[in-house]
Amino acid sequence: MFVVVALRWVDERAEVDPLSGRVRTSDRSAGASAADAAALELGLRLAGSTGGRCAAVSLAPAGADELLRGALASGTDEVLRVEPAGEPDPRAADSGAGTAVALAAAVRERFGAPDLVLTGDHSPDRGTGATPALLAAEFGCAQALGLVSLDTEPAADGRLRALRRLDRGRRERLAVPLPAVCSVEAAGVRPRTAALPAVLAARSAEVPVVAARAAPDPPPLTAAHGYRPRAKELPAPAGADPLRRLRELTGAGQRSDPPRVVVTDDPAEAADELLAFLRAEGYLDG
């Protein structure tokens, strides 16, 4: 089984600058989530079951060598590194379809058509979750998304036996069928810890890239600001005098009484004072 799995390198501690919205990220601390590593230990456990291959790839620029030099130390026969096409507007929210559209033709002319795709369920810098199911429509398969479970060995009938999460606690069992797209959650799975004389091979591994296609285009973004609640509606004021209106509808020269802080342990006296101030204000007659 050939088994490839694709790495979302993100940033979970990123910075945003409050003014202007914009997101700072380091290479220092990006690398994939719980999600993806858990895809990987997945994908790895499922090639050496069958005997397969398994391949790393990632959308990303050069920061994310580290990450796939990583994968080839937990064991990934080969990794690729595709580069986005120029650079995307950070205001924009990624809808998945560029993604899945490069990487979909850089694993076909790589790699040829895999076996199986794993993801991660989701990514947690603002990701929409729907790459897996767009990937899955690039390559023409089935989906199976947010899995908690994935059996490491297919059932007799070539078959994946998965176990996937639902609302209010429920589980659904799932049969899937080959070729197909499956994201897992990372609840479950220990990633491996790679062995020191990979990682050390690993340093100096050089990483294919290549050049994604152009994405298809973005949204059309429209505006783009901060939160402003609408205005509240005031009835109109009544009268012709335009001074007397405004003070009607900003309340200048309106008499205001003080607040009165009444404190007394006699209930009887606190409900005297409960009593005058709301007769003082028209709510009992008498």
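Positions refer to the first chain, counted from 1. In this text, the rigid core denotes the largest set of C-alpha atoms whose superposition between the two forms falls within 1.5 Å. Being a predicted model, the structure only gives us computed values, none of them experimental. What changes on going to the form predicted together with the partner chain:
- Once the cores line up, the CA of residue 12 ends up less than 2 angstroms apart between these two forms.
- Annotation for residue 235: C-alpha shift of 2 angstroms or more between these two forms, rigid core superposed.
- Superposition of the core reveals a Cα shift of less than 2 Å for residue 34 between these two forms.
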Contents of the next structure:
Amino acid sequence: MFVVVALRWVDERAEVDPLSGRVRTSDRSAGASAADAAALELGLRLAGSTGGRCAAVSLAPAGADELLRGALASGTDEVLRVEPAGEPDPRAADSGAGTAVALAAAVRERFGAPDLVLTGDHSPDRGTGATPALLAAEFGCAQALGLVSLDTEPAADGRLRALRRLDRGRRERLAVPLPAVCSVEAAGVRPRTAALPAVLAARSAEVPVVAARAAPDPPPLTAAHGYRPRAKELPAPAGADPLRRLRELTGAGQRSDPPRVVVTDDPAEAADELLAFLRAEGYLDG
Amino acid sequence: MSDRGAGPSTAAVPIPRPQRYDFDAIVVGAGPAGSAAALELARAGRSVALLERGPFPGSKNVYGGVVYGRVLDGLIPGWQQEMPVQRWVTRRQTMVLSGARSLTVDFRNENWGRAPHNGATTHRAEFDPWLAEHAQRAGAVLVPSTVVVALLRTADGAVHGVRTDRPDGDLTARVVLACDGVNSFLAKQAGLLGGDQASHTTLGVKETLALPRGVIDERFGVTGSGGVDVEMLGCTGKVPGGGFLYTNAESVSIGLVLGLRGLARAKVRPEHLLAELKRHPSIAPLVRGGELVEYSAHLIPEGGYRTMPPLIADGLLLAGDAAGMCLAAGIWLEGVNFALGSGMCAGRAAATALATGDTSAAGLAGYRSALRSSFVLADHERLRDAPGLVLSERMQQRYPGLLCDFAESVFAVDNPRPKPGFRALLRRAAKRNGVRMRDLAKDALTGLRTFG
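Based on the form predicted alone presented above, generate the structure block for the form predicted together with the partner chain.
First the chain shown before, then all remaining chains and molecules of the complex.
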């Protein structure tokens, strides 16, 4: 089985300027998210159990070479970095479409058609989780998204058994035909620690780079602004004059019991305080 | 690999003498000492592995302090143009606090804001990667996310490598440089770090408070890239220790260093003491409105020269905090400089020993003589009594009050009573704080001998 693991290079410790909203990232703290690391581990296990190959790809700038060298040290047979075509428009939402187009084209060109593409379930920086589905569309194969487990040995019918989380604690069992794109959560998979000789060997490994195929033009962006919730409709305040209406609206001048914070080191005193509160609120009546 | 697990093992791993080595040298810890050592070794043409437990150098650090420039002159010429600086220190203060009062010695020098700069505040999360990058560019191999769990030793006790927490994680080298910090497991395994470590170790706690650049400039009386370094005494209640306040570009670092034994005896929490310091009338106006963006704590070796471990063993050198290279001498509170200096000396000594083919303790002895002829051991040796003096009961509990009483009586004007002489005021302040003039004279003499 030939498994391709698509890794998103992301800085989970990015800082957001509270004034401008500009996001500051650092190559040093960037890497794969926990979900992507789980995807890589599953890819390595699947390739290992089937005697196949595993490759890691990332659409990212040169800083991601370290991420891919880490994948090589962990045991991937090949890596590929896809150089982004240009700076993305920071105002435009990332649908994942461009990423899927660029990755699929690069993978096809470099490795041919994979049996399985694995990714994390969503990227921590954008978090739409749409890229895996779009990748499946690009490859024209099955998709199984948001998996919490994936058998690392195909069943007798050649399909993969997977488990997906549903609402209200339910689970869904899936039999995934190949070829497929699967996205996994960072659950129940402990990524392996690379062996030291492999880490040292990967330090000097050359990471092949290809240019991303230009993504289809996104819809024209005419304006971008922050989310503004719709105004909440309230009944008009009662009152004969504006001052009364303003007081009614804001609650100014009305008697109220402000919340109290009680700090005490004495357990007995604390218990008395709690009981008094519960009594006052009517919880201990009857 | 029986010792592999969650933490370092307690014993070194016995191995036969290696036929061939993976590296000439292994440096454990990519802090200032480790990166400086790796840089020197790589420059000397030696193959060197720099092992770091964090995902990148500086990722695990607690630091808000000052790096002084002269030691960097010898390590990275032109460092001023490229080092990640928060602010150049143009103003240094020593502040003594007592009750709601304070007495400050304030020195400023605008020339320190220009080359050659005296010192700079920096974040270790930026400084350490910068330094490690220099070592890498020189040829050192940085291996992050790797914990060294044991030394590899031959039957004669000589160190020939390390065991890491990775699979197949043994790495051999002719010499190992332990720069693994204050609680150095490697120094312990080598039997070099013994004794009562807790009694000469302090706990440093620090808050980083975000403030707009303009507010910092206004409050601290600086402009542009100028900054302030404040060292404090008398701000730790009954716990021996001191305080610090440094300005960064858009934040201030405020913290305390607290003697571990005293902290345990006083049964107070460090964050409460720090909150008290921030409420002090002399400090509150400086930090008011600061948004807490980080709280962190770390141990600091403050025993000085008298508590330093042996720095050399067969195939092993200690540098930085692992070697107790932190100078806590009142007006001087320096760790990074001594780490850099000791790392440089360790790297050079190891390179020389490798060139001669003798990495035994005798072959590495050049390290100690290099340290002694540099500021690193010379300062520590000369100021060997400073930690005891600074952390003494009188200095901590009585002198801050004495100094503030004295200053108050000097500056207070109580006409029409005649003005008393300074000697009378000093005697009165000493009496009020329970200090005998004999002890005052004795401490002054000790201070003169120590600092003079």
